[in-house]
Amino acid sequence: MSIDVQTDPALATDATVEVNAVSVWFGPKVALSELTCSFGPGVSGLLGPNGAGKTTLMRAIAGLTGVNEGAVRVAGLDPRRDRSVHSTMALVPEDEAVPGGLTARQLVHYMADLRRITDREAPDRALRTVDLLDVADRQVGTFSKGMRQRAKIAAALVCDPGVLVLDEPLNGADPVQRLHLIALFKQLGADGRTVIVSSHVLNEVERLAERVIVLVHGRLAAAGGHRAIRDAMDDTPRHMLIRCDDSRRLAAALVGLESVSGVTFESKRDELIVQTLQAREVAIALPQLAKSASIRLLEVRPLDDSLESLFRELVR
């Protein structure tokens, strides 16, 4: 399936990282095919299935991995051929990267010296930032995932890097950290820093994404607002819940709006699903409609306004 995703341009103005006509491949595998989008300030999300090309992405715009075709450009610079873009932006990793064997102040105190860090207190404010300073101490084998995951997030922020590149960073956090780092990524995105969070977990990004990027098969799907891209998919039936007082005569009503594609009466749950592709018309002539009918309104919402739902339409 694809969508019109000129509602958000490829190559923002004020983008920090541009990946322009990007093609990798190995072998006889194609990872990313003819890709350009581009990320700016805030928090944006890289969404697709597994295979989709998102790893692959944010290693070349972490220099770790060359482009064959196209280019890739952070600040300006290419990442693969001028080292001093490294100072600006940092990567954490999906894959288990961390020497069991130090602590996580270790850990986190060695990338600041990698970094020729000056500000001695600088690796302390990175681990108290994702809640690790009172365990600092023990070594990263002993940690739980979520926790290693957080020592890797501590060694990234350590340089104070413009640009945070995070694949998959909240694999293994429990309830409470999933929200503690949710929050810390949106700050860092107020704060005007371009952070680029890969997830599987659709509505976590939805949570903390004012932007999405979409890759599928290696190509740029959508990119945009979620529900921006929702309302580009002219083509595709959305579809509503309601709930009323009088299920079987509000259905007959809506029939007949030039809006409503189809009606279906779940009788068990005194429920309507309406389908259109005119969403909006319909929120807007739905209120007097049941007005007219002496019909009481006790619940509507949309069925397919998530990135989930959104996701499964564009990999289909």
Given for the second form:
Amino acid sequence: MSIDVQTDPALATDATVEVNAVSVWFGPKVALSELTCSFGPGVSGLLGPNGAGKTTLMRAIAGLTGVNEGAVRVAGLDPRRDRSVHSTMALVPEDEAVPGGLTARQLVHYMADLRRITDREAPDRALRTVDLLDVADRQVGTFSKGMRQRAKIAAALVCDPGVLVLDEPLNGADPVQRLHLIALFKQLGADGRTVIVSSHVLNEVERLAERVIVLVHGRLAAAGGHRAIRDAMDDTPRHMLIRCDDSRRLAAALVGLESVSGVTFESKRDELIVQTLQAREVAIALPQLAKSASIRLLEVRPLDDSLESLFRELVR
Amino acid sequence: MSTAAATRPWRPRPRLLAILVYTWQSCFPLKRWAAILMPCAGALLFGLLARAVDAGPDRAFANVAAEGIFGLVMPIAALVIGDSVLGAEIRSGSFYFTWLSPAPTWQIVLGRWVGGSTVALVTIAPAAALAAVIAGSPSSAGAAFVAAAVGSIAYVAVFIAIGCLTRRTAVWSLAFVFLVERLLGAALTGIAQLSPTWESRAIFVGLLDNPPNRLRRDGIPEGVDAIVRMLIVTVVLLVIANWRMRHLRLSGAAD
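Go ahead and give the structure of the form predicted in complex with its partner chain, now that the form predicted on its own is out.
The complete assembly is shown below, putting the previous chain first.
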């Protein structure tokens, strides 16, 4: 099967990381299913709800996890078989695990030694980049969650990686550090490095990455610019649950609204499920409608405002 | 930093040395040291216990050491060390720092083994020798030291190999010691010939001037022959560990 790189938004034009028809399963659980995508220079976001397969994909790219079917190539090399690929690739996993007995400086020096870094300034530069130079001689085990995350990022940056894989890197970071790290990752991408960042928060990915790959249930759900992803999500119908003291009358009134595309009356629970493409308009109109009809609203809540439900809509 | 220092040619540490130093710095926090030193203290208590046995000090220590030190103290202390240098790190999720590097896997295995073995050599082996002195049998101290040293470094290799083969290193290591070595090894000479417990006991017995006959076992080499046997077993285990290390499927601490 030939794939048109120019038209397939899941494929980067000058790919350094290629994921080709990859499937990974753990016993009966399928983590990735025939996934094909690629990543090139710049920041790419990997978006998906919890359990979507983001971490598995990142581990497969880094070579931590083997694939059951398909192939992963980083700079043309198999990261599971060719260990030399780790000279130019670094992973920052989501786990908090760090060698707690080491100081941040010892950890970064260790990583530099393993990669035969001859630039004596590289460890301190990496620590300075993540604002840890002042506490570099403190044991990593005494660090806060955010500081541990930054220590791992420093350990990854010390080898000046061409490919940087970051799994939920902003977890635990305070707002100031968050901004700092976002600017850092964008700069690394602008410098021509392939930076892959995963998150389950759409806004976070929007601020980081121009290109987004969306995974749901181990499959590719969408790919492209973050605006296209956002538009696709905005075009999906939303559902809203309404409980009031006169459901039948409210249902009749709601049907008259242009922004409402459907109303379902759940007689057993005396609830209304409203379907709309313009949830905001419905939310504004609903109180006025209820007031004019002398109907008391008891509960109004979105049924599918979570990212997970939006993803589900995308893969329908 | 001075200009002279900045311009001085700088070379990173060799990878093997870096892994070795990392093993010492990172794999043995205080709690682990306590867990290693506790059985070593048990060895000294076995030395005291030998004084209470109604026999000559050499004979009494030989009997107590064969069962208590080589059959119990050494495996448990070596298990803690072997688990510390690999299994515990894999479980915690921080082993990726080492594994995701261009360092060849044999250097990782060798670095971890040397790191663990040096810790065993400064804890288990001296404790065994000191136990002989406490028991009033200083002439057995050398044999006890050599037997414990060879046995414990072989055990570290066993537990590293188990760490590469299984995820529940501590459980499988305990099963190896108490089910395979103690139960099956007691019944089957073929297993005892490859067992660090039985072989270290045979090293000890072979190096004593006048060992009790009940500690001798047919079909198992003694003394220097047993040392050679154990070194071969150790090398084979490290080769297996290296082969498995290449195919590790590392999961996170949360998995």
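Positions refer to the first chain, counted from 1. All figures in this text were calculated on a predicted structure; none of them were measured in a lab. By rigid core we mean the largest C-alpha set that fits within 1.5 Å across both forms.
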**Asked** Under a superposition restricted to the rigid core, does residue 287 display a Cα displacement of 2 angstroms or more between the two forms?
**Response** yes
**Asked** Superposing on the rigid core, does the Cα of residue 27 end up 2 Å or more away between the two forms?
**Response** no
**Asked** Would you say residue 259 moves between the two forms, meaning its CA shifts by 2 Å or more once the core is fitted?
**Response** yes
